[in-house]
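Below sits a lone chain in C-alpha coordinates, taken as the form predicted on its own.
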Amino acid sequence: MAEDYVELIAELIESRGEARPVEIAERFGVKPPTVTKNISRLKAAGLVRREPYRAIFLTDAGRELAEACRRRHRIVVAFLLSLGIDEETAERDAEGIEHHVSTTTLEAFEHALLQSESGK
(Lines of atoms letter the chains of each structure in order from A and count residues from 1; the text may use other names and numbers.)
(Lines give C-alpha, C1' and ligand atoms only; values in the text may rest on other atoms or scores of the structure.)
(Ligands and ions follow the chains in the order given, each with its own letter.)
Protein backbone atom coordinates (compact mmCIF):
# COMPACT_ATOMS: atom_id res chain seq x y z
CA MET A 1 0.00 0.00 0.00
CA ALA A 2 2.73 2.46 0.97
CA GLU A 3 4.57 1.96 -2.31
CA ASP A 4 1.45 2.48 -4.43
CA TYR A 5 0.53 5.60 -2.51
CA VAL A 6 3.95 7.30 -2.56
CA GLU A 7 4.34 6.44 -6.23
CA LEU A 8 0.98 8.04 -7.07
CA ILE A 9 1.60 11.05 -4.82
CA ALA A 10 4.95 11.65 -6.57
CA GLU A 11 3.26 11.34 -9.96
CA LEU A 12 0.51 13.81 -9.02
CA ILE A 13 2.99 16.31 -7.59
CA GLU A 14 5.07 16.04 -10.76
CA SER A 15 2.12 16.44 -13.11
CA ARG A 16 -0.15 18.82 -11.13
CA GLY A 17 2.10 20.43 -8.54
CA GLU A 18 0.22 18.83 -5.66
CA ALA A 19 -1.50 15.65 -4.54
CA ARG A 20 -4.97 15.97 -3.09
CA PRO A 21 -6.80 13.14 -1.30
CA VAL A 22 -9.78 13.37 -3.67
CA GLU A 23 -7.50 12.74 -6.67
CA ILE A 24 -5.86 9.81 -4.92
CA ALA A 25 -9.27 8.34 -4.13
CA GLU A 26 -10.36 8.71 -7.75
CA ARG A 27 -7.19 7.07 -9.11
CA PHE A 28 -7.40 4.11 -6.72
CA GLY A 29 -11.17 3.79 -6.98
CA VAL A 30 -11.67 4.07 -3.21
CA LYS A 31 -13.61 6.40 -0.95
CA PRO A 32 -11.90 9.49 0.51
CA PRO A 33 -12.03 8.14 4.11
CA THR A 34 -9.91 5.19 2.98
CA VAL A 35 -7.33 7.59 1.57
CA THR A 36 -7.39 9.65 4.76
CA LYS A 37 -6.74 6.54 6.86
CA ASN A 38 -3.88 5.41 4.62
CA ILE A 39 -2.34 8.89 4.52
CA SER A 40 -2.36 8.87 8.33
CA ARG A 41 -0.40 5.60 8.23
CA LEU A 42 2.07 7.07 5.75
CA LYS A 43 2.46 10.15 7.93
CA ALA A 44 3.13 7.97 10.99
CA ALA A 45 5.75 6.09 8.93
CA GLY A 46 7.43 9.39 8.04
CA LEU A 47 6.71 9.14 4.30
CA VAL A 48 4.34 12.10 3.87
CA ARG A 49 3.50 15.40 5.50
CA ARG A 50 0.16 17.12 5.42
CA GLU A 51 -1.60 20.00 7.02
CA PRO A 52 -5.37 19.77 7.53
CA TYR A 53 -7.34 20.60 4.37
CA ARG A 54 -4.14 20.95 2.33
CA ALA A 55 -2.34 18.90 -0.27
CA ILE A 56 -0.12 15.95 0.62
CA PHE A 57 3.63 16.17 0.19
CA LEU A 58 6.34 13.53 0.33
CA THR A 59 9.08 13.68 2.91
CA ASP A 60 12.65 12.90 1.85
CA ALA A 61 12.04 9.27 2.83
CA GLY A 62 8.81 9.26 0.82
CA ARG A 63 10.58 10.67 -2.24
CA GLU A 64 13.31 8.02 -1.94
CA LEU A 65 10.72 5.24 -1.73
CA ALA A 66 8.79 6.67 -4.70
CA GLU A 67 11.97 6.84 -6.80
CA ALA A 68 12.91 3.26 -5.87
CA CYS A 69 9.40 2.14 -6.90
CA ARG A 70 9.61 4.00 -10.20
CA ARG A 71 13.05 2.52 -10.92
CA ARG A 72 11.81 -1.00 -10.16
CA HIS A 73 8.75 -0.40 -12.38
CA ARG A 74 10.90 0.85 -15.28
CA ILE A 75 13.18 -2.19 -15.07
CA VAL A 76 10.31 -4.68 -14.97
CA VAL A 77 8.52 -2.99 -17.89
CA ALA A 78 11.71 -2.84 -19.96
CA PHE A 79 12.41 -6.50 -19.26
CA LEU A 80 8.89 -7.55 -20.28
CA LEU A 81 9.13 -5.45 -23.43
CA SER A 82 12.45 -7.13 -24.25
CA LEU A 83 10.60 -10.46 -24.18
CA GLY A 84 8.20 -9.18 -26.83
CA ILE A 85 5.30 -8.39 -24.52
CA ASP A 86 3.17 -5.52 -25.84
CA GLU A 87 3.43 -2.22 -23.95
CA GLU A 88 -0.08 -2.23 -22.48
CA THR A 89 0.33 -5.75 -21.09
CA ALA A 90 3.86 -5.03 -19.86
CA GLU A 91 2.65 -1.96 -17.94
CA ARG A 92 -0.29 -3.83 -16.42
CA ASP A 93 1.78 -6.89 -15.46
CA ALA A 94 4.61 -4.76 -14.07
CA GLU A 95 2.18 -3.28 -11.55
CA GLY A 96 1.82 -6.68 -9.93
CA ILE A 97 5.35 -7.99 -10.43
CA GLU A 98 7.19 -4.92 -9.18
CA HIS A 99 5.87 -5.27 -5.64
CA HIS A 100 6.90 -8.91 -5.32
CA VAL A 101 10.16 -9.13 -7.25
CA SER A 102 13.26 -9.77 -5.14
CA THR A 103 16.35 -7.62 -5.39
CA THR A 104 18.20 -10.61 -6.87
CA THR A 105 15.63 -11.08 -9.63
CA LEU A 106 15.46 -7.35 -10.33
CA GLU A 107 19.25 -7.24 -10.70
CA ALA A 108 19.05 -10.22 -13.05
CA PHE A 109 16.44 -8.40 -15.16
CA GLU A 110 18.66 -5.34 -15.30
CA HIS A 111 21.74 -7.41 -16.16
CA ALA A 112 19.85 -9.17 -18.98
CA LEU A 113 18.70 -5.79 -20.33
CA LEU A 114 22.24 -4.40 -20.28
CA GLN A 115 23.57 -7.50 -22.05
CA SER A 116 20.80 -7.25 -24.60
CA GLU A 117 21.61 -3.58 -25.25
CA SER A 118 25.34 -4.18 -25.55
CA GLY A 119 24.73 -7.07 -27.96
CA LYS A 120 22.79 -4.91 -30.40
Given for the second form:
There are 2 protein chains.
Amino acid sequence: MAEDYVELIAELIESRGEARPVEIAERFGVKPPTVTKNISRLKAAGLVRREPYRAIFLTDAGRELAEACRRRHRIVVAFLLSLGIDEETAERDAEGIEHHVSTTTLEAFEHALLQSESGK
Amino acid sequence: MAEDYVELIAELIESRGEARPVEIAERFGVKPPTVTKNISRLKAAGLVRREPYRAIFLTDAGRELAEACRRRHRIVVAFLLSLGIDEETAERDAEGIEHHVSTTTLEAFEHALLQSESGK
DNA sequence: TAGATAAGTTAGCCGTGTCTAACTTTGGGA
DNA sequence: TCCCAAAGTTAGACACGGCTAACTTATCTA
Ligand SMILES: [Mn+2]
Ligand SMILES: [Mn+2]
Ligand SMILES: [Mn+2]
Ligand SMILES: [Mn+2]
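What does the same protein look like in the form predicted together with the DNA, given that the last one was the form predicted on its own?
Every component of the complex follows; first up is the chain already shown.
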Protein backbone atom coordinates (compact mmCIF):
# COMPACT_ATOMS: atom_id res chain seq x y z
CA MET A 1 0.00 0.00 0.00
CA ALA A 2 2.74 2.42 1.02
CA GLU A 3 4.31 2.14 -2.41
CA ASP A 4 1.16 3.10 -4.29
CA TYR A 5 0.52 5.99 -1.91
CA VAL A 6 3.94 7.62 -2.10
CA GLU A 7 3.93 7.12 -5.86
CA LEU A 8 0.61 8.93 -6.20
CA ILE A 9 1.57 11.64 -3.74
CA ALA A 10 4.74 12.37 -5.72
CA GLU A 11 2.75 12.57 -8.93
CA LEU A 12 0.14 14.87 -7.42
CA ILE A 13 2.77 17.21 -6.03
CA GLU A 14 4.40 17.30 -9.44
CA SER A 15 1.23 17.90 -11.45
CA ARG A 16 -1.08 19.76 -9.03
CA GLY A 17 1.51 21.37 -6.79
CA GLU A 18 0.17 19.58 -3.73
CA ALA A 19 -1.28 16.24 -2.65
CA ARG A 20 -4.76 16.32 -1.16
CA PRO A 21 -6.70 13.43 0.41
CA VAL A 22 -9.70 13.94 -1.90
CA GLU A 23 -7.58 13.34 -4.97
CA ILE A 24 -5.99 10.28 -3.47
CA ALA A 25 -9.38 8.87 -2.52
CA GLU A 26 -10.68 9.41 -6.06
CA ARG A 27 -7.66 7.89 -7.77
CA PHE A 28 -7.73 4.78 -5.59
CA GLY A 29 -11.52 4.48 -5.65
CA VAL A 30 -11.58 4.56 -1.88
CA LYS A 31 -13.43 6.67 0.70
CA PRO A 32 -11.81 9.64 2.49
CA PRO A 33 -11.57 8.01 5.94
CA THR A 34 -9.55 5.21 4.40
CA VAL A 35 -7.07 7.76 3.09
CA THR A 36 -6.84 9.51 6.45
CA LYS A 37 -6.04 6.22 8.15
CA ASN A 38 -3.49 5.17 5.56
CA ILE A 39 -1.75 8.54 5.58
CA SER A 40 -1.40 8.18 9.35
CA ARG A 41 0.33 4.86 8.77
CA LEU A 42 2.66 6.46 6.23
CA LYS A 43 3.45 9.17 8.72
CA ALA A 44 4.18 6.55 11.40
CA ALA A 45 6.45 4.85 8.87
CA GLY A 46 8.32 8.12 8.35
CA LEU A 47 7.41 8.43 4.69
CA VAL A 48 5.18 11.46 4.96
CA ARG A 49 5.02 14.71 6.87
CA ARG A 50 1.82 16.51 7.55
CA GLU A 51 -0.51 18.38 9.91
CA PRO A 52 -4.27 17.79 10.10
CA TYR A 53 -6.38 19.43 7.40
CA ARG A 54 -3.31 20.37 5.37
CA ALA A 55 -1.68 19.01 2.25
CA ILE A 56 0.59 15.97 2.36
CA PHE A 57 4.38 16.16 1.90
CA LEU A 58 6.94 13.43 1.38
CA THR A 59 9.93 13.05 3.68
CA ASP A 60 13.30 12.32 2.12
CA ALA A 61 12.67 8.61 2.66
CA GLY A 62 9.24 8.98 1.08
CA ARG A 63 10.62 10.80 -1.92
CA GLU A 64 13.27 8.14 -2.43
CA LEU A 65 10.74 5.34 -2.24
CA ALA A 66 8.44 7.22 -4.60
CA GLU A 67 11.19 7.65 -7.17
CA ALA A 68 12.13 3.98 -7.04
CA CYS A 69 8.48 2.99 -7.40
CA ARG A 70 7.82 5.34 -10.29
CA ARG A 71 10.84 4.09 -12.13
CA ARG A 72 9.86 0.48 -11.59
CA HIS A 73 6.29 1.26 -12.63
CA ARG A 74 7.45 2.85 -15.87
CA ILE A 75 9.68 -0.10 -16.70
CA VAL A 76 6.97 -2.67 -16.06
CA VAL A 77 4.43 -0.76 -18.16
CA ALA A 78 6.91 -0.24 -20.99
CA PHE A 79 7.80 -3.90 -20.90
CA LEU A 80 4.18 -5.04 -21.11
CA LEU A 81 3.55 -2.60 -23.95
CA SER A 82 6.58 -4.02 -25.78
CA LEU A 83 4.82 -7.39 -25.65
CA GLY A 84 1.95 -5.92 -27.65
CA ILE A 85 -0.43 -5.51 -24.73
CA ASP A 86 -2.88 -2.59 -24.94
CA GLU A 87 -2.26 0.46 -22.75
CA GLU A 88 -5.36 -0.04 -20.62
CA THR A 89 -4.38 -3.60 -19.67
CA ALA A 90 -0.67 -2.83 -19.37
CA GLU A 91 -1.37 -0.03 -16.91
CA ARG A 92 -3.84 -2.10 -14.88
CA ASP A 93 -1.70 -5.27 -14.68
CA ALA A 94 1.48 -3.29 -13.99
CA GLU A 95 -0.18 -1.73 -10.96
CA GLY A 96 -0.24 -5.17 -9.35
CA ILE A 97 2.79 -6.82 -10.93
CA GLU A 98 5.19 -4.01 -9.96
CA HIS A 99 4.96 -4.99 -6.29
CA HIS A 100 6.25 -8.50 -6.96
CA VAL A 101 9.11 -7.77 -9.33
CA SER A 102 12.54 -8.34 -7.80
CA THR A 103 15.57 -6.32 -8.85
CA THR A 104 16.71 -9.29 -10.91
CA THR A 105 13.45 -9.47 -12.81
CA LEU A 106 13.29 -5.71 -13.27
CA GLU A 107 16.71 -5.81 -14.87
CA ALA A 108 15.62 -8.64 -17.14
CA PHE A 109 12.65 -6.49 -18.20
CA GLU A 110 14.95 -3.55 -18.97
CA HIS A 111 17.27 -5.78 -20.93
CA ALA A 112 14.42 -7.28 -22.97
CA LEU A 113 13.18 -3.75 -23.60
CA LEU A 114 16.51 -2.73 -25.10
CA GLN A 115 16.44 -5.81 -27.32
CA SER A 116 12.96 -5.11 -28.61
CA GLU A 117 13.92 -1.50 -29.34
CA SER A 118 16.99 -2.37 -31.35
CA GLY A 119 15.12 -5.08 -33.22
CA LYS A 120 12.24 -2.78 -34.16
CA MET B 1 -5.03 -16.72 -0.86
CA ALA B 2 -7.59 -19.19 -2.20
CA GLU B 3 -5.62 -19.55 -5.41
CA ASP B 4 -2.37 -20.50 -3.69
CA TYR B 5 -4.17 -22.93 -1.41
CA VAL B 6 -6.06 -24.88 -4.07
CA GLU B 7 -2.91 -24.94 -6.17
CA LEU B 8 -0.88 -26.47 -3.35
CA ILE B 9 -3.66 -28.86 -2.36
CA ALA B 10 -3.88 -30.16 -5.94
CA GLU B 11 -0.12 -30.64 -6.01
CA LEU B 12 -0.05 -32.46 -2.67
CA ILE B 13 -2.85 -34.79 -3.71
CA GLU B 14 -0.95 -35.54 -6.89
CA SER B 15 2.43 -36.13 -5.26
CA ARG B 16 1.59 -37.38 -1.76
CA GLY B 17 -1.82 -38.89 -2.41
CA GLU B 18 -3.45 -36.55 0.08
CA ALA B 19 -3.29 -32.97 1.32
CA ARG B 20 -2.56 -32.50 5.03
CA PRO B 21 -2.56 -29.22 7.00
CA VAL B 22 0.99 -29.78 8.30
CA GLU B 23 2.37 -29.87 4.79
CA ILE B 24 0.46 -26.77 3.80
CA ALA B 25 1.68 -24.93 6.88
CA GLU B 26 5.28 -25.86 6.12
CA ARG B 27 5.10 -24.90 2.47
CA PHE B 28 3.57 -21.53 3.19
CA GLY B 29 5.76 -20.87 6.22
CA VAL B 30 2.69 -20.38 8.34
CA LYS B 31 1.43 -21.90 11.60
CA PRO B 32 -1.16 -24.71 11.71
CA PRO B 33 -4.03 -22.61 13.14
CA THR B 34 -3.70 -20.28 10.17
CA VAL B 35 -4.18 -23.22 7.84
CA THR B 36 -7.20 -24.48 9.77
CA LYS B 37 -8.86 -21.09 9.51
CA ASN B 38 -8.06 -20.65 5.84
CA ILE B 39 -9.26 -24.13 4.96
CA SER B 40 -12.56 -23.27 6.66
CA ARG B 41 -12.83 -20.27 4.40
CA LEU B 42 -12.13 -22.40 1.34
CA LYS B 43 -14.83 -24.79 2.49
CA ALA B 44 -17.27 -21.90 2.94
CA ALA B 45 -16.35 -20.79 -0.58
CA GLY B 46 -17.19 -24.26 -1.90
CA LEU B 47 -13.66 -25.00 -3.10
CA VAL B 48 -12.85 -27.74 -0.63
CA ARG B 49 -14.56 -30.64 1.06
CA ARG B 50 -13.46 -32.01 4.36
CA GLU B 51 -14.25 -33.27 7.87
CA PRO B 52 -12.25 -32.30 10.98
CA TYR B 53 -8.92 -34.10 11.52
CA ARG B 54 -9.07 -35.62 8.04
CA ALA B 55 -7.29 -34.91 4.76
CA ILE B 56 -8.45 -32.12 2.46
CA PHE B 57 -10.21 -32.74 -0.87
CA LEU B 58 -11.01 -30.36 -3.70
CA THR B 59 -14.56 -29.95 -4.97
CA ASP B 60 -15.14 -29.76 -8.71
CA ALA B 61 -14.95 -25.97 -8.48
CA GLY B 62 -11.75 -26.26 -6.46
CA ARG B 63 -10.20 -28.61 -8.95
CA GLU B 64 -11.08 -26.30 -11.83
CA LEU B 65 -9.60 -23.27 -10.08
CA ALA B 66 -6.50 -25.27 -9.19
CA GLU B 67 -5.96 -26.32 -12.78
CA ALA B 68 -6.34 -22.77 -14.06
CA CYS B 69 -3.90 -21.51 -11.42
CA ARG B 70 -1.34 -24.20 -12.06
CA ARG B 71 -1.45 -23.52 -15.78
CA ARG B 72 -1.05 -19.78 -15.25
CA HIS B 73 1.77 -20.40 -12.77
CA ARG B 74 3.63 -22.58 -15.25
CA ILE B 75 3.30 -20.01 -18.00
CA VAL B 76 4.53 -17.13 -15.83
CA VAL B 77 7.52 -19.14 -14.61
CA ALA B 78 8.40 -20.33 -18.11
CA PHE B 79 8.14 -16.78 -19.37
CA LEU B 80 10.45 -15.39 -16.70
CA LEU B 81 12.91 -18.20 -17.35
CA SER B 82 12.84 -17.35 -21.06
CA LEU B 83 14.03 -13.87 -20.09
CA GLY B 84 17.14 -15.40 -18.59
CA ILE B 85 16.05 -15.13 -14.97
CA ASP B 86 17.35 -17.82 -12.61
CA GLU B 87 14.92 -20.52 -11.41
CA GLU B 88 14.97 -19.41 -7.79
CA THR B 89 13.96 -15.84 -8.63
CA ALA B 90 11.55 -16.87 -11.40
CA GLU B 91 9.69 -19.15 -9.02
CA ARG B 92 9.58 -16.58 -6.22
CA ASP B 93 8.50 -13.63 -8.36
CA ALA B 94 5.97 -15.73 -10.28
CA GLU B 95 4.28 -16.64 -7.02
CA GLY B 96 3.26 -13.00 -6.64
CA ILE B 97 2.99 -11.90 -10.26
CA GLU B 98 0.61 -14.72 -11.24
CA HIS B 99 -2.20 -13.14 -9.21
CA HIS B 100 -2.07 -9.90 -11.21
CA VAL B 101 -1.78 -11.23 -14.74
CA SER B 102 -4.92 -10.73 -16.84
CA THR B 103 -5.93 -13.15 -19.57
CA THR B 104 -4.64 -10.67 -22.11
CA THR B 105 -1.21 -10.50 -20.49
CA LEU B 106 -1.07 -14.26 -20.00
CA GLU B 107 -1.70 -14.72 -23.70
CA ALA B 108 1.04 -12.21 -24.51
CA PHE B 109 3.41 -14.23 -22.31
CA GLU B 110 2.48 -17.44 -24.13
CA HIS B 111 2.99 -15.76 -27.46
CA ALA B 112 6.39 -14.38 -26.49
CA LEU B 113 7.30 -17.85 -25.25
CA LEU B 114 6.57 -19.37 -28.63
CA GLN B 115 8.70 -16.68 -30.30
CA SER B 116 11.65 -17.30 -28.04
CA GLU B 117 11.41 -21.04 -28.62
CA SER B 118 11.40 -20.75 -32.39
CA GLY B 119 14.21 -18.19 -32.31
CA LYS B 120 16.40 -20.35 -30.06
C1' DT C 1 -17.82 39.10 7.44
C1' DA C 2 -20.88 35.73 8.00
C1' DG C 3 -22.76 31.24 6.43
C1' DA C 4 -22.77 27.42 3.49
C1' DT C 5 -20.27 23.92 1.39
C1' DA C 6 -16.44 21.18 0.62
C1' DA C 7 -12.73 18.78 2.73
C1' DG C 8 -11.01 16.19 6.39
C1' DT C 9 -11.23 13.57 10.78
C1' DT C 10 -13.03 10.46 14.40
C1' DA C 11 -15.38 6.56 16.11
C1' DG C 12 -16.72 2.25 15.45
C1' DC C 13 -17.66 -1.59 12.59
C1' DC C 14 -16.19 -5.58 9.41
C1' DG C 15 -13.37 -9.33 6.88
C1' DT C 16 -8.79 -11.19 6.03
C1' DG C 17 -4.75 -13.33 7.45
C1' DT C 18 -1.53 -13.92 10.88
C1' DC C 19 -0.04 -15.39 15.71
C1' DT C 20 0.25 -17.97 20.66
C1' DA C 21 -1.58 -20.83 24.22
C1' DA C 22 -4.22 -24.43 25.38
C1' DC C 23 -7.05 -28.09 24.25
C1' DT C 24 -8.63 -32.52 21.52
C1' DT C 25 -8.15 -36.25 18.37
C1' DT C 26 -5.69 -39.70 15.87
C1' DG C 27 -2.86 -43.46 15.12
C1' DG C 28 1.35 -46.20 15.69
C1' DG C 29 4.38 -48.79 18.84
C1' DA C 30 5.55 -50.97 23.20
C1' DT D 1 -4.61 -52.90 23.96
C1' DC D 2 -3.49 -48.56 25.53
C1' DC D 3 -0.86 -44.59 25.77
C1' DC D 4 1.78 -40.86 23.97
C1' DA D 5 3.52 -37.94 20.42
C1' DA D 6 2.17 -35.76 16.42
C1' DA D 7 -1.48 -33.55 14.08
C1' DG D 8 -5.29 -30.67 14.26
C1' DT D 9 -8.62 -27.42 16.40
C1' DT D 10 -10.38 -23.64 19.35
C1' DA D 11 -10.13 -19.33 21.59
C1' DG D 12 -8.60 -14.99 21.69
C1' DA D 13 -5.48 -11.41 20.23
C1' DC D 14 -3.53 -8.21 16.64
C1' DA D 15 -2.49 -5.32 12.28
C1' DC D 16 -4.19 -4.02 7.94
C1' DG D 17 -7.29 -1.94 4.82
C1' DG D 18 -11.78 -1.18 3.82
C1' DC D 19 -16.61 0.96 5.12
C1' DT D 20 -20.60 4.37 7.19
C1' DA D 21 -22.26 7.90 10.23
C1' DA D 22 -21.38 11.83 12.48
C1' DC D 23 -18.55 15.44 13.62
C1' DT D 24 -14.98 19.39 12.80
C1' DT D 25 -12.28 22.59 10.08
C1' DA D 26 -11.28 25.48 6.17
C1' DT D 27 -12.53 28.23 2.50
C1' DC D 28 -15.26 30.70 -0.77
C1' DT D 29 -18.88 33.54 -1.85
C1' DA D 30 -22.74 36.33 -1.36
MN1 LIG E 1 0.73 -0.60 -7.67
MN1 LIG F 1 2.36 2.02 -9.69
MN1 LIG G 1 0.95 -17.30 -5.80
MN1 LIG H 1 1.48 -20.34 -7.81
